[in-house]
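A single chain comes next, written as C-alpha cells; it is the form predicted alone.
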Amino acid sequence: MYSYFIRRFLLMIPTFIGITFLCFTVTRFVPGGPVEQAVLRYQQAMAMGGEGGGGTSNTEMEQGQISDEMMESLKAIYGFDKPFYIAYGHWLWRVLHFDLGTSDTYSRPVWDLIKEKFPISIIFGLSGFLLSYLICIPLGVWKAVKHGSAFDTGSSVLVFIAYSIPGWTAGVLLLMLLGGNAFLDIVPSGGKESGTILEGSKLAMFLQKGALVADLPEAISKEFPKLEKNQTINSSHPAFKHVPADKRFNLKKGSHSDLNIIGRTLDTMWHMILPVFCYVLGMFASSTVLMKNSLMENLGQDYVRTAFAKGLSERVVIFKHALRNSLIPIATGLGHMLSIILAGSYLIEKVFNINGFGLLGYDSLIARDYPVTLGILVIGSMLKLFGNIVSDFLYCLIDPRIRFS
C-alpha cells in the first residue's frame, strides 16, 4: 500500500505540470490579454486628450499609435518578452519558491489576496459540504427504506429538479424573491456582513457601547494617531478603557465590527442562509441517489439475507450491518472536501457579492490578471491532486476488502 501512494505522490509532479504548463500556453496566445489592454488603455487616453483640440493635422491622427520602443517594454513589464516555454519554466520556478507572483489590478503580492479571500470561502464551502452530507445520508437510507412508496417518487422528483438547477441560477431566483428586490425583504442580498447597522434594527439591540474619540485623554490620542476627533469608537477598541465611565453610552447604529459576538454570529449566519442553501442545492442531490443506491444493492447481498434469517430486527440489520458499508462510497468523497472552496463557488459568490477565492478568480479572469488567476490555478490543482489521494486513502482504511499491493 505504501509503494502505491508514493507512486501517486510522484505521479503529482507530472500531472500538475501538466495542468500548468497547459493553462499558462494559454495565458500566451489567448487575446487581450494585459498588454493588449494596456495599449488600449493609451489610446483611450490619446483620444480623449485630443476631443478638446481642433484640427486634424496627420500628427493628431497619429496619437495614440505604441512605437515598437515602447511595445517592447510593456511586453518587458507584463513578462511576454520572452518565449512561452521559457516564460513558464521561470514562472514555475518562482513557484517552487512559493512565489506566485503580483498582481497586475491590485498591485499586490498574490499570496497576500490569496490569504485574505480564503478563509472566507472556507467557512461559506466546509458549512455547505457538511450540511449537505447531513441531509443527504438520512434522506438517502429514508428513501431506500421507504423505496416505491409515494415519498420515494415524490422526493425523487424534487431531488431531480434540485440537480437541474445551476446553485447560482437558484440564488438569482431566491434574490429576486427573498432579498427585497421584488417580493419580499428577509434575507440580506449579498455579501459576507453588514455594512451598516441602522437604528431600530434586530441586530442593533446587539450593538456594544461607544464613546467619541474626543473624550480619550490626550495622551491616549497620541497613541492613536489615525482616530479623528469626531469619530465613534466601541468597546472593542483597545483606546475604549481609557474613556471616562461617565462619557460611554450605547451605540445606537454602526456596523458589523460594532456588534458584540452575539451579534456578528448572528449577523454572518443571516448572509449565510442564501448562499449556504446554494452550495448544498448542488451537492446534496447526487450524493443522496448514491447513498440510496447503495443501500439498496447492500440488502440485496447474502449477509443482510442471513441476517434477517436468523431474527434480526429489521433496524438492527439496517442500522448496524447494511448502514456501514454504504456509507463506504459516500465516505470517500471526504477526500475532495480539499477542493470544495472551488466547487461552484465561482458564479455563487458573483451572485451573492461575496468576497471571496471564488470571487477574486472570477474576477481575475475577466480582468485578465494572470498572475492571480495562476496562482489560483496552482492552488486548485494541489488541493485536487490531494484530494484523490485523500480519497483513496480514506476508500482503504473504511473497506477492508481493499488493498493497493
The other form holds:
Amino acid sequence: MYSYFIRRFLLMIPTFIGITFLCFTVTRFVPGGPVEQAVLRYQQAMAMGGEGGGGTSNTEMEQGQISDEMMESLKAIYGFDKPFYIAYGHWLWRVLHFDLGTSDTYSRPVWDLIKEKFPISIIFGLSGFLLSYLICIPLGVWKAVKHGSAFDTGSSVLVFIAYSIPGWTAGVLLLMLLGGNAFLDIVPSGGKESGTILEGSKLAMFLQKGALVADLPEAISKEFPKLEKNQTINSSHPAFKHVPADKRFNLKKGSHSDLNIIGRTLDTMWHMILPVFCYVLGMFASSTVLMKNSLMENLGQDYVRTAFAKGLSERVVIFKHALRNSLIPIATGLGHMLSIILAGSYLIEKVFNINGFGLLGYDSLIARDYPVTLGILVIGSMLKLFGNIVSDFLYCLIDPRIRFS
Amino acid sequence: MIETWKKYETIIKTLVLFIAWPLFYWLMPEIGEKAIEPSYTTEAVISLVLAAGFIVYILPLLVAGADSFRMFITSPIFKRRWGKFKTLKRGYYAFILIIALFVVSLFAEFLINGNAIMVKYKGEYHFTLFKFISARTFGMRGYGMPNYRMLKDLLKVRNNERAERVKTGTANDEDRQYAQWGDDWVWLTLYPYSPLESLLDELPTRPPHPPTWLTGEWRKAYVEESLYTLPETLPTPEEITSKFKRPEWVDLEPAQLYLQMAHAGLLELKPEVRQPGTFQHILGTDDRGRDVFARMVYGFRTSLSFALLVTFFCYLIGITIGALLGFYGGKFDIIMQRFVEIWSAMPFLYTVMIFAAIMIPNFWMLVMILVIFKWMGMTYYIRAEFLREKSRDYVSAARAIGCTDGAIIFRHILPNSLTPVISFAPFAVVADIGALVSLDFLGFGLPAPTPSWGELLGQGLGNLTKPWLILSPMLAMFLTLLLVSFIGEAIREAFDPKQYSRLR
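If the one shown is the form predicted alone, what is the structure of the form predicted together with the partner chain?
Let us now look at the entire complex, which starts with that chain.
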C-alpha cells in the first residue's frame, strides 16, 4: 500500500521530465522566439529613432542591423547560446530550486507572477466547483430516487442542455444578454472588481470615510512621502487614524479599495456571478449524471436488498447505506479539483477578462514569453500529477475495500 | 472481405503503392522535413520507401482491422443492439438528421457559394463552379474572379436592352448573332455568397452588418453612416400628428425628430444607397463583411469532419496499443502503461495551445496535434476487454487449432471487444468539437480565413452589441452537440445497458 504511493511519487519524476522536455524542446526550435522578438523590437525602435533624428550617420547600428556580438549577447540573455539539452539541464536545475526564470514581457520573476495570479483563479474556480457539487449532488440523488418520474425526465432535459453548451460559451452569451451591451445591464462586463465607483452606483453606500492629505499633521505626512497634498486617503490607509476627527468626511466616489469590507465583498461577488455560473455549467452535466448513476448502481446491490428486508425505512436505506457508498466516485473527483479549475480558467478568464492564471498563460503564449509558458506548464502538470495521487489516496481513505498494489 | 483481399492482394497493393507514393511525397514538406536537402530525388526515394513500408506493414493491418470491424457489425449481437437503437426514436432520428446534414454540407459548394454553377455567355457554356474564369471573359472589368451576382444583373440588363433594340429595329451584328445563341444567363447557387468573400463593396454600411430582415438595426446603421436624406423643410406639428400619427414628437428638437423619424423608417435613403433584399443575408455578416450563414454551414462541415477524424485516429491508435497491451501483457504491458500514464498527465488544453501557438497549424496538423495528446482514453477500455476475452474458451480453442496471434487478435478477440468504441464515440465527437471551438476562440485553431464557429464567437466577444455574431455560432454548436449527445445516449442505452433493479 505505502510502496504503491511511493512508487507513484517516484513515477512523477520521469513524467515531469518528459512533459517539460517536450515543451522546452519545441519552444527552442520554432522561429519567432524571444531572440527574434527582441531583434524586431530593436529594429523597430531604431527605425523610429532614425526618422526622428534625421539619420545622418550610416553605420550598421543606425540602420537597425545587428552585429554578431550583439546577436551573441542577446542569445546569452535569453539562454539561447547553449545547445538545447544543456539549456534544458540548466532550466531544470533552476526549477528544482523553485526558480522559474524571469518573464520577458513583465521583467519580473515568473514565480512571483504565478503566486500573484494563482489565488485569483482559485477563488473563482473553487467557488464554482463547490457550488456545482452543492447543486449536483442533491439533484443527482433526487433524480436517482425518483428515477423514471416526470422530475427525472425534466431534469434530464436540463442535463442534456448543459452538456451541449460548453460553460465558457454560455459566458459569452450571458455577457451579451446581461452585461449591459445589447439587452439588460445587470452584471459587470468583466474583470474581477470595479474600477471606479460613482455616486450613483449602488456600491457607493459602502464607501469608507476619507480625508485630505493636506489635513494630516506635519510629522505624520513626512512619514509618507509618496502622498501628495491634494490627494484623498481612505480609512484603511495607515495615516488615516492621525487625521483629526472633524476633518474626516464620507467619500463620495472612489475605487474598489475605497470600499469597506462589506462593499468589497459585494463588489467581488457581483463580479463573480457570471464566471462562477460558467464553471458550474461546465461541471453540471457530468457531476449530476455521475452522482445519479453511482447511486442507482448502489441501490441495485444486495446490501440494499438486505437493508430493506430487515425492515429499515426507505429514508434510512437510501441516505445512510446507499448514499455513503455512492459518494465515493464523487469524493475522489476532489483530487482533480485544481486541474479541472485550471483547465476551465484558460477560457473563462479570457471571456471575462479576469487577470488570473489562465489569462497569464494565454498572454504569455501570445507574447511568446517562454519562461512564463513553461512555468505555467510546470505548475499545471505538477497539479495534475498530484491530483492523480490525491484522488487515489482519497479512494483508499474512503473505501477500505480498495487495496492498490 | 478478407477473401477478396487475399484474391486481389498484389493488384491492390500495386494500386495503393501508386497512390501512396505521391501522397507521401506531397505530405512530406507539410510534416516539416526541413533537415532533408530539398532535392527531388531524395524526397522521391524517401516517399517511395515510406509508401512501401506502409503497404507491407500498415496496409494488411488496416485491412485486418477493417475486417474485424465488419465482423463486429455483422454479428447477430450487434444487429440485435442496433435494432434496440432504432427503437430509441430520439437518438435514431438525431442520428439520421446529423448524417443527412453532414452529407448535405459535404456538397455545400453546390448550395452556398459565390461562384455560379454555370454561365451561358455568347452562346458558350462555362462551368464556373470549380474552374477559374477571369471577369474579362464575361465582358466585365479586371482579371480577377467575376462577381457572379453582379454578372447576373448585368446580363439581365443587357438582354433587356438587346430585346429593346431588336424591337425598335436598331439591332447591330452582335444582336443578330444572339438570335442564334439565345439569351445569356447565370445559374447561381441557392445562397450565392461564399464564406470567405468580403461583401464590403456590396453592402452600404460598415461591417458587421445585421441580418437583413432586422430592419430596425439597419436603420440605426444608416443613421450612423448618415445615409438618409433630410426633407427640405422641417415637418410641421400638424404633419407630425396627422400624417405620422406620433403626437409625442411635436416638442422634439429637429435633430431628435429626424433621428426618431429615421428609426421609424419615415425618412428617405440617399438615392445612391443600394439596400439589400430582406432575405439576402439571413444571419448578417461578420466584422470583415463575410456572410455569417455561409460561414456557419462551412463551419459545421469543418467542425464535424475534424471531430470525426480526430476520433477515428485516436481510436485507431488507442485500439492498436490497447490490444497489444491486453494481448501480450507482461513487461511490455507494464512499461507501456506507465508511458500512457505519463502521457495522459499532460495538461491537455494548455499543451495543445502551446503546440498550436508555436506551429500555427493547418487542418491536418491540428488533427495530428489533438490525436497525439488525446489517444490514451480508448487504450484502457480495449486493454480491459482484451484481458477479459483472452481467458475465454474460444480463444483457447483458436490457439489449439493452430491460429496465429494475428488471427486470434483480428478474427477472434477484436470483433468481440469493439463495444466500447461504439458507445464512447459520440461523446468523443462532442469533446472534439468543443476542443476545436475552444482553440479557434482563443486563436490557436485553424488558420485565419477558415470558417469556424469558435472564431466567430471570438468576434462576438469583441462586438458584444452585435447579438447575431454570438447567437448564430452558439445556436449552431448547441444544436449539433445536442443531436450528437442524443445519439450517444441512445447508443449507450442500446449497447451498454445497465439494468438497475429497484426494490421498493
